[in-house]
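A single chain, nothing else alongside it, follows as structure tokens in the form predicted alone.
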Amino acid sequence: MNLEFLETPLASIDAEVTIVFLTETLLEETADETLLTQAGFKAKQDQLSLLHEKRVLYCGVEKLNADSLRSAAATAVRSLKDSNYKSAKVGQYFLKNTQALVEGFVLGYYSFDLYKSKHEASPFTELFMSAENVDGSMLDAQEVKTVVDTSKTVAEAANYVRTLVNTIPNDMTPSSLAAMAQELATQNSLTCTILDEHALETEGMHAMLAVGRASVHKPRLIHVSYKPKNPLHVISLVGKGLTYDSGGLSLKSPTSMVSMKMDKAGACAVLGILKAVSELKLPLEVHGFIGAAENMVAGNAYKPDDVLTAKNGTTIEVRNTDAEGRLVLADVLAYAQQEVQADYLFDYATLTGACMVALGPYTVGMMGHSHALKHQFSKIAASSGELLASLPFNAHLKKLLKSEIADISNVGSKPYGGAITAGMFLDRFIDDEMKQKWMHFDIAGPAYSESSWDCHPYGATGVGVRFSIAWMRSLLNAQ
């Protein structure tokens, strides 16, 4: 779908359908109230009523705020995508909500049908946004255009992540993910370095190598960099890239294995963030480090009771081979700190089901030592459309990672607080000088869904891109 901003009033735009958002109060003021009431339209959130004879699609919203408009915009564009209309137009609902509208339209239009035998293209391909506001005034065209262009770039980067995550494990192996990173680097003038299994051995990354040992698709470490002139900050992003996770010898149940293509969502989010940063030309140097591996079962698979030596020399007792993502991240975090002296270090991972138990399926778990960083991300989350919540480290949970035969165990000794103990395991691999600059994002809950919600269809959501770009832009605004 082509989303285009036009400076002209809404009435002067040539399109087949006009999209109008109504609250219950605005419903009472519209000229079509009688027709809408007869149709049973009450302006409830995400309720739709298409008056074909007037070519107007009315969409209900609880309030004229970002969350309500984003969800309603996604619902509206899905409806039009299933229609025979080719184009639509929409006005503004105050500049503060323009970002949400764009996100709703772009994210809501997305679908993944690569593996369908028949592809039916939607006739609906054009959406025009006017500078005209809901109150009839004309907003500053350049301000609106800037928000539209930025929001569109970020939303399209999230859709890029969705496609990577949705791609099946037979097609998206560690080497395939490395090839996708190289393709992005070529297209967006980034630099890309790939370390194969031999280079990983040379680097002493034995934890990551152990995880990928039983797969015919050998692990890869991917380093993608965006380096503008005179960057204001240097940021390293680390992503968990398990292109498939069977659980290893600690085998998952059959139902738990379905959708495990999503275990690379952290890695894909890192690529999506780099895509957005480079296209927005932010004055930030950003490095993406991805640990890509497949956790499979074979005669040479790593085992519970094994002791692995990570890149930083820490020895790890393996008690559960399904706690593999943290082993990969341990090595990649150490490598990232070795290669780049960053101002900030963030990791993204579908790390624990325990995070979903704690926060539900829609919220990212945020962990780290810096209260200032936590506050910044919590504050920015509301504007990004993605949900974050902080989970606290504590010394009592840290004791659960104690090993009698190695420096640390890869899982806690009690089945509680698993998201936090996973974060505290990663903390063991953060250098002292980086402790206050590091944040861990457990995206296991919102990364993938088997039912639609908000502006997300079935499948991958692209989580991580929007809140990270929002934080980076707020960092620049604070200069």
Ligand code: BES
The other form holds:
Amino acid sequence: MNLEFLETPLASIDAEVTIVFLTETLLEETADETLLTQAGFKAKQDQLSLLHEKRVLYCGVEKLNADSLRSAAATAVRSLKDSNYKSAKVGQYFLKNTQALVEGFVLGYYSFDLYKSKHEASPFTELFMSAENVDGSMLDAQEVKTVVDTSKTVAEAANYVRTLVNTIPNDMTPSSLAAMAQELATQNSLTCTILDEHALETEGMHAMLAVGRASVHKPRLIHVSYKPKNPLHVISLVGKGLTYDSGGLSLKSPTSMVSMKMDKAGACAVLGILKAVSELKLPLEVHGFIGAAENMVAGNAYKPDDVLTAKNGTTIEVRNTDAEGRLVLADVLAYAQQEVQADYLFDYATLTGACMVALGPYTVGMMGHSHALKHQFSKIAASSGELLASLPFNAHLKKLLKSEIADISNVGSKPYGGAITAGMFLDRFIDDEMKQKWMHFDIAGPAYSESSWDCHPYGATGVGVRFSIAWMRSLLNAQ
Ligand code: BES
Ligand code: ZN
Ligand code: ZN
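Cool, the form predicted alone is there; where's the form predicted in complex with this ligand?
Whole complex next, starting from this chain.
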């Protein structure tokens, strides 16, 4: 879909349908109130009513705020995608909501049909956005255009992440993920270095190598970077890239194995963030480090009872091969800190089912030692359309990671607080001088869903891109 911003009033734009968002109050003021009421339209959130003769698609919103409009925009665009209309137009609902509207349209239009034998292209391909505001005034065209362009870039980066994550494990192996990173690097003038299994051996990354050993698709470490001239900050992003997580010898149950192609969502989010940062030309040096591996079963698989030596020399007792993400991240976090002296270090991982138990499936769990960073991300969560909540470090839980035979165990000895013990495991691989600069994002809940919600369809959501870019932009605005 081509979303195009036009400075002109709505009436002067040539399109087949006009999208109009209505609150209950706005419904009472509209000339079509009688017709809409007859049709049973009450302006409830996401309720649609198409007045075909008038060529207007009305969509209900609870309030004229970002969350309501994002969801309604997605609902409206989905219904147009299924129609025979080719084009639509829409106005503004105050500048503060423009970002959410654009996100709703771009994210709502997305669908993943790579594996459908019949591709039915939708006739609906043109959406025009006018600078005309809901109150009849004209908003500053330059201001609106800037927001539209930025929001479109960010939402398209999230769609890019969705497609990478949705791609099946046979098609998206560690080396194909590396090829995708290479392709992004070529298109967006980034640098890209790939470490194969031999290079990983040389680097002493035995934890990551053990996780990937039973797979025919060997692990890769992917380092992609965006280095503009005179960057204001240096940021390292680390992503968990399990192209498939069967659980290994601690095999997952058949039902919990389904959808584990999404265990690469952290890695894909890192690529999506780099795509957006480079297209927005943010004055930030951003490094993405991805640990790509497949956790499988074979005669040479790593086992519960093994002891692995990670890159930083820490020995890890394996008690559960399904807690593999933290093993991969242990090595990649150590590598990232060795390679780049960053001002910030963030990791993104579909790390624990426990995070979903703690926060529900829609919220990212974040952990970090810096109260300032956690506060900044909490504030961002309120406006970025992505939900984040803080999980606390806890000295009592830390004891659960004690190993009798190695420096640390890869799982807690008791089942509760699993998202926190996983975060505390990662903490062991963060150098002292980086502690205050590090944030861990457990995206296991919102990365993937088998039912549509908000502006997300079935499957991957692309979580991570929007809140990270929002934080980076707020960092630059605070200069
Ligand atoms: N990839 C999973 C976490 C996960 C579970 C992501 C469900 C998305 C949905 C991770 O590797 C895992 O298996 N974690 C275990 C840890 C346990 C063995 C301590 C889990 O959460 O059960
Ligand atoms: Zn696992
Ligand atoms: Zn996993």
